[in-house]
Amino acid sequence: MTLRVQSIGFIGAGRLAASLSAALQEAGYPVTAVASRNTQSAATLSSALGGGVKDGTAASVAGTCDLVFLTVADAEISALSAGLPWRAEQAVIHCSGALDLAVLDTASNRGALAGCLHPLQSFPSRSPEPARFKGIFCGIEAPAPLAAYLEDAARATGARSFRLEGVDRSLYHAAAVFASNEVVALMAAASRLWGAAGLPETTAREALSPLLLASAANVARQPLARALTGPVARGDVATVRRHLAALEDEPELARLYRALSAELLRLELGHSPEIARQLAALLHAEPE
C-alpha cells in the first residue's frame, strides 16, 4: 500500500497536540488542519501554528487529511474513530502508550493504515513546545510503509524511536508511569516529611527540587547502582534504622520508605553478605 501525506491533521488539541503539531510543523511537516471537540481550543492552536493551518471538525480532518493523529484521551479513541469517515491510503495514529492497534480496527476495516506513536515525555503545557522532542524516545507501532514514516518524523522533531510491536503494553505504560507520575507522587511524600520534620511545607517543593534534577542528572548519565547516593547505596544500617523508627507515627509513608528501599537493593550496590542482610531484614519487615 502506498502512502502519499501531503496534509497532516489533529483531532484534539490538548496540551500533546499542541507539542507535537508543532514539533512537526518546524521539521517540515505539512501541518494543515486542527479539530477539537472545544472548538476554542481548536482555534487558538490553530492560530498558534499559522501558516494556513485551519481549525475545523472531527469529520473535516478526517475527510480531508492524508495521516490524522487523534490525540484524545485513551477512553475516546476508539469510539471517535468508529464515527469518522476514513478512506483507504489513509493514515490514522493515535498517541497513547496503554493501547494497542485494535482501538483502529474500524479505521483498518475501510483501508486506512492504522498506527501509534507514544511520545515519552511529560506535556504540561497547553502551548506549543516543540523543544520538547528534542532527545526523547517515542514508542512506534504501525505497519509499513506508515512505521517508516512516523520512524522518520520522529527523527526530524529531534526524537529517536523504538517499535512496540509485541510489547506488553499496560506494562510498558507502568514503567512510563512510574519514570514520570510516580516522581511527583514521591515529590509529595516528600513534602509531607518535610512539613512533619518542623520545616514549612510550602518551601518543599523548592528546596528539594534540585535534588531531585540532580538524581535525575545522575541517571540519565550512568548505571543506576552509580547514580544512586544515600544511605541504601552506603549500606548505612543505623540511618536506615532511624529513618524507619521516625516514621513510626506515618505508617503509610513508612510503607513506601521500605517499598521504594528495597527495590534499591535489587541493584548491584556492592554490600557485604552482612550488610545486604540487615538492610533486606529491616525493609522487608512490617511493622508490628
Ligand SMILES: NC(=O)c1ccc[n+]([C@@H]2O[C@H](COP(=O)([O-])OP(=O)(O)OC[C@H]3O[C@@H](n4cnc5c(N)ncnc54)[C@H](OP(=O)(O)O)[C@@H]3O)[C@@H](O)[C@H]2O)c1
Given for the second form:
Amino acid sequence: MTLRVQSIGFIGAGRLAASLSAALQEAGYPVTAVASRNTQSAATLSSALGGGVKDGTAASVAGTCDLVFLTVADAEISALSAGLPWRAEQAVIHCSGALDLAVLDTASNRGALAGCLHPLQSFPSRSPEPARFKGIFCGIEAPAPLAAYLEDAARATGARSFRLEGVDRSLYHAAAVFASNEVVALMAAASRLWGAAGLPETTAREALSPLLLASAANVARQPLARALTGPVARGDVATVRRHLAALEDEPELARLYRALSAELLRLELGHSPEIARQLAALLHAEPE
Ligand SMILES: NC(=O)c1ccc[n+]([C@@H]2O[C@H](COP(=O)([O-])OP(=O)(O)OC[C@H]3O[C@@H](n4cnc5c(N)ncnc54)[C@H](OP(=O)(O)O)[C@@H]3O)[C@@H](O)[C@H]2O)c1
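Now show me the form predicted in complex with the named molecule, since the one above was the form predicted alone.
Let us now look at the entire complex, which starts with that chain.
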C-alpha cells in the first residue's frame, strides 16, 4: 500500500518547521498549510515559503492536510494532538528525538498513521535553511507505508535515514545531546578557563573556535582514537598532572576535566600498561 499525500501541513511554525517545510518544498513535496500558536508565526512562515502556502488554525491544518507535522516543543505534542480532528488514512508526524510514538496515541486511536522523523541536526533559526538537511541523518519510526514515505522524503531533502524502532529514545537523544549541546558546554568551560588564565574571556570563542572545528573535522574523518591529539593521546602524564594541579581552584572544572579525559582512556590509545595505569590513577578511571 502506498500513502497518498497531496497536502502537507505544519502545526508549529518555529525553528525546525521553517527549515523542514522549505526543504520538503524545495524537493517538490506539496507543503500547503501552516498553523502556530501565534498567528503571526504562521503568517511569517507561510509567506517565507510562498507558492500559495496558506496559514490557518491548527484544526484547519489537521482537518485538511493528508500529512501533518506537529513541530511544537516536545512537551506540547501530546496535548496538542489530543485536541485535533484526526481521521483514518491521515498521517501525523512528530519530530522529537526523545519521544516515541505513544505521544500520538490519540491520533492513532482515531485511525491516523503516527510517525516520527527526527533530524540529527541543529536548527537555531526561524529563517528557512533547507540546506541544513544535506548530508545529515534522520531517525524514522513509523508503520509502513508511512515509513517508506518518510524515508523517500528525507532522501529528497539530501538526508540519509535510519530506523528508530526498538531504540531507547532517551538514551538515543542523550547521545545526540552529547554530540551537539554539550559541545556548547565544553566551549563555556574552555572560556571560563581562558579567563582564569588571564586572557580576555570575550576573545575565547573566536580564538578557540578554529580548534573546535578542526577537532570536529578530525572526528568526522577517522576513528576516534586516531582523531585524538593532545596529552592523553600522547601519554603525557606530566602535562595531565600539571593541568589537574592548576585546576585545584576550579573544582567543578577539575571534575569535568577528569570525567572527559577518563572517557578518552576508553579509546584504544595504545599506551603501555604503565602509562595507562598512571593516567587512570590521575583521572580516577579504570586502566585501559
Ligand atoms: N530546533 C532544532 O534544532 C530541532 C532539531 C531536531 C528536532 N527538533 C524537534 O522539533 C520540534 C520543534 O522544535 P523547535 O526547536 O522547532 O521549537 P520552536 O522553535 O520553539 O518552535 C515551536 C513552535 O511551535 C509553536 N507552538 C507551541 N505550542 C503550540 C501549540 N500548542 N499549538 C500550535 N503551535 C504551538 C510555537 O509557538 P509560536 O506560534 O508562539 O511561535 C513555535 O512556533 C521539537 O519536537 C524538537 O524536539 C528540533
